[in-house]
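Just one chain is shown here, as structure tokens, and it is the form predicted alone.
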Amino acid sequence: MSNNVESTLKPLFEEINNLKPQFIERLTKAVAIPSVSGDESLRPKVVEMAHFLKQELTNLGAQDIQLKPLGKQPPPVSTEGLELPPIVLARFGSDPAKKTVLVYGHYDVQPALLEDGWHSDPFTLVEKDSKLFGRGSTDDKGPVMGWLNSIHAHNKLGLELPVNLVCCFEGMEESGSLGLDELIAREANAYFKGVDTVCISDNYWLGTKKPVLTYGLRGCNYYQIIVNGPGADLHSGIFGGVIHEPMTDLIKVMGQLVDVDGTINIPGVNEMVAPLTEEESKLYDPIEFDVDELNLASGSKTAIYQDKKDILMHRWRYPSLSLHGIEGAFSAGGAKTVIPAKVSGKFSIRTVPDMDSDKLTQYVIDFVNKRFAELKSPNTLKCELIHDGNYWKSDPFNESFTAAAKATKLVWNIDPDFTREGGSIPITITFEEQLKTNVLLLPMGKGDDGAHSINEKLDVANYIEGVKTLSAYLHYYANA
């Protein structure tokens, strides 16, 4: 069966090479629309991007294209009655004999200004040194155009798509994916009925040399500790040394949450973590990564671990606790001698299998309350969960991952690394739970693309070979 797939893909790959100028032109048009979801003044541009996609999908012969309204944006908003950008849905084929793949991507981008340090206008795609520079080039307009390019190449060749393809493109991913969870729940047995698997291309290779497939993401529980004391901010010259200071209490408690080597000190947390299996451990062996790459990425030599496996496991499969900041404390330049009346410390825990969010929150609150009680302070303390997002882990040996691994090997001539990521993409879990199916993360870009940074880029090779990889994945999956 594999040979049949490869003989089909050979002319398709040639067609993709031939269409390269048109594919770059398509991305150029997409990048030119400053669809910054976090900037209310640019909301019309986000909507314009949705209509651009609708037009492209129409030109490619999509059926049942719908721009699903999500209603008004919930507060806080400066513009009252601000409409959320629509979700763009489209389908190619509805053959009951074929498998159905849902592809997800987002058409909104992070803010970008030339004066931030870009070496060219962020909303003009510039090709330089075989790289395509522009906001959204890798996150996530390049991959979204990649799916359209794949359909374009099939059409040009007169080759039928091997699967039914359902597209789901959103415009608020960079601003919390507002409204998307509800839409997926509503459409699970409607537009998305019969979906066999979901493919998301919204992440990156671990490094710059070797393609990867991602089968896990950490979750994130975000907490705050509020300490209330005096009725107003006080002068340390008058009150210093004679009252219990909220800031001192807060730092005493926060300082006990985690050790300098990253060890979480809250009882019960580490005991929830799924034990490492031999099968999982082996997945780390072929991965190309070392401490120098970590140092390069962090811009420092401050790594806790020096060994590849230790670094990657503590980034991907073990929890971490990070202290983020203190609200209400003096933080400007100068030397203000204030005693803050109320301070709020923020921290988060990156969660992993098999941690239970409710249990974790109880452990955190119990620990914080116990440590505060030991201070015997008359101040009041409240510890609370601000938000949580669950971890995600898939089976890297299922049909979808196997198809993606074959596609990657065919295009790049190397077996991909199977990776997890330390960050979160909450939508993976929503798709999995609502559609009762599995999700694959199939990245296009490299680890140095600078997705949320200045001079975001996508290598031309990754863009074009990425279209081949996405295409080959559909053919291998259809034949799995």
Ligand SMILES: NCC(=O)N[C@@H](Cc1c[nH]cn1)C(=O)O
The other form holds:
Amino acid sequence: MSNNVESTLKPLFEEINNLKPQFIERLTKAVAIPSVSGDESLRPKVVEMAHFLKQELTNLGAQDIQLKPLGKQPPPVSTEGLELPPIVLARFGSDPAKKTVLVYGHYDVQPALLEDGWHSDPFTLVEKDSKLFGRGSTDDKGPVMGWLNSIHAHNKLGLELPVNLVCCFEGMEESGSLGLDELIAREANAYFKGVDTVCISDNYWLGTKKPVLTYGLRGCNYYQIIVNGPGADLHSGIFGGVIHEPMTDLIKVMGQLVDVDGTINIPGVNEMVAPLTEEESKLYDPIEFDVDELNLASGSKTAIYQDKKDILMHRWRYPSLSLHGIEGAFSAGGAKTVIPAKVSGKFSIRTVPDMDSDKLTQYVIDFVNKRFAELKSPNTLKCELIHDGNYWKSDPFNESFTAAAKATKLVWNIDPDFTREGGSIPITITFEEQLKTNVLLLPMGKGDDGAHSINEKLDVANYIEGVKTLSAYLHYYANA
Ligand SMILES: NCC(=O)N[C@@H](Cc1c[nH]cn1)C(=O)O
Ligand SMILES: [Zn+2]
Ligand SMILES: [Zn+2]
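To complete the pair, please output the form predicted in complex with the named molecule; the form predicted alone was given just before.
Time for the whole complex; same chain goes first.
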């Protein structure tokens, strides 16, 4: 059977090589649309990206393309009546004799500004040193285009897809996947009926040399602490030392959430973490990774841990708390002497088995309120959850992972490592539970791609070989 698959894949891989310029062109067009879900003023661009996908899917011959509306964005939201971007659904084939694979990806991206330190405009895809630089190149427009490219290559060759393919692309992944849980529940026995497995390409190799297949993710609970004080921003020469400043209160409280060595100081949080078993402890030993890979990916020597196992465990199986920013604070160049009247501090906690999101939020709010009360400040403080998304951990011993391992070996000539990841894809567990299928994470990019960071990139080789890997996975899975 395998030999059959490989003889089908040979001309397909050649076609993929031939189509490289068109594939780069497709990604160039996608990156040019600044579909930043976290910036409410750019919401029309996120919607434009949904329409771009609709057009591409139409050109590729998709059936039953639907842009599913999700209604208004729930609070907290600054723009009243802001519509959520639609979910893009499409299918290729509905042959009852074939297996059905649902592929999920997201068409929204993280914010990016040239002045953050990008070498070139983040929304213009630039090819340099065999790398494709641009926001969304690796997270997640490259992989989403990867699925479209695979269909394109099949079409060009006149080769039937080996499975029925259902596409589900969302535009709010970077902002909590709002509305998608409900849509999946609604469509489980409708649009998604008959789905045998789900494949997500929205994460990265652990390092830069060895491909991986991923069977676990951390969750993410995102919070804000809003401190309100004077009626307007004030002159620090006139009011400094005379009034209670919101920013001072906020920094006092935020500064106590986490220690510099990453220890989370909120009582109850660490106690929820599942204990490390001997069996799990052994899983880290064969994984290829060292502190140099971490230094390379972070562009620094700032690691808290020097030992592989410590690094992997703190990325995969322990929670972390990160401070992200302060809305309303002075942040430009120069030296403005302002006292901000209202500031909102943003932080998130990456969650792991067996943390409970509601309990966590209660612990966070209690801690923040207690620390603020100690300040005896007349300002007001409100701590709230902006969004949460669950962690996910599965058993990688199934047909889908086996097919992906074969595909990876064929394309990269090496057996993949089986890894978990510190990032989050909130919808993974929802697919598993609602569709009652397993989910596979099959990453395209490398660990040094700089997702969410400046100068995000995807190596040309990962893009093109990634299309081959996704394609080979479909063929091996069809024949499993
Ligand atoms: N490639 C996956 C990814 O980047 N996921 C985001 C999801 C998220 C969660 N809360 C806000 N965004 C991540 O930050 O892990
Ligand atoms: Zn992503
Ligand atoms: Zn992301």
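Every value quoted in this text rests on a predicted model; they were computed, and no experiment measured them. Just so we're on the same page, rigid core means the largest C-alpha set that superposes within 1.5 Å between forms. Residue numbers count along the first chain shown, from 1.
Quiz item: After the core is matched up, is the C-alpha of Leu157 off by 2 Å or more between the two forms?
Solution: Shift of 2 Å or more: no.
Quiz item: Under a superposition restricted to the rigid core, does Asn189 display a Cα displacement of 2 angstroms or more between the two forms?
Solution: No.
Quiz prompt | Core-aligned C-alpha movement of Thr402 between the two forms, 2 Å or more | solution = Result for Thr402: no, shift under 2 Å.
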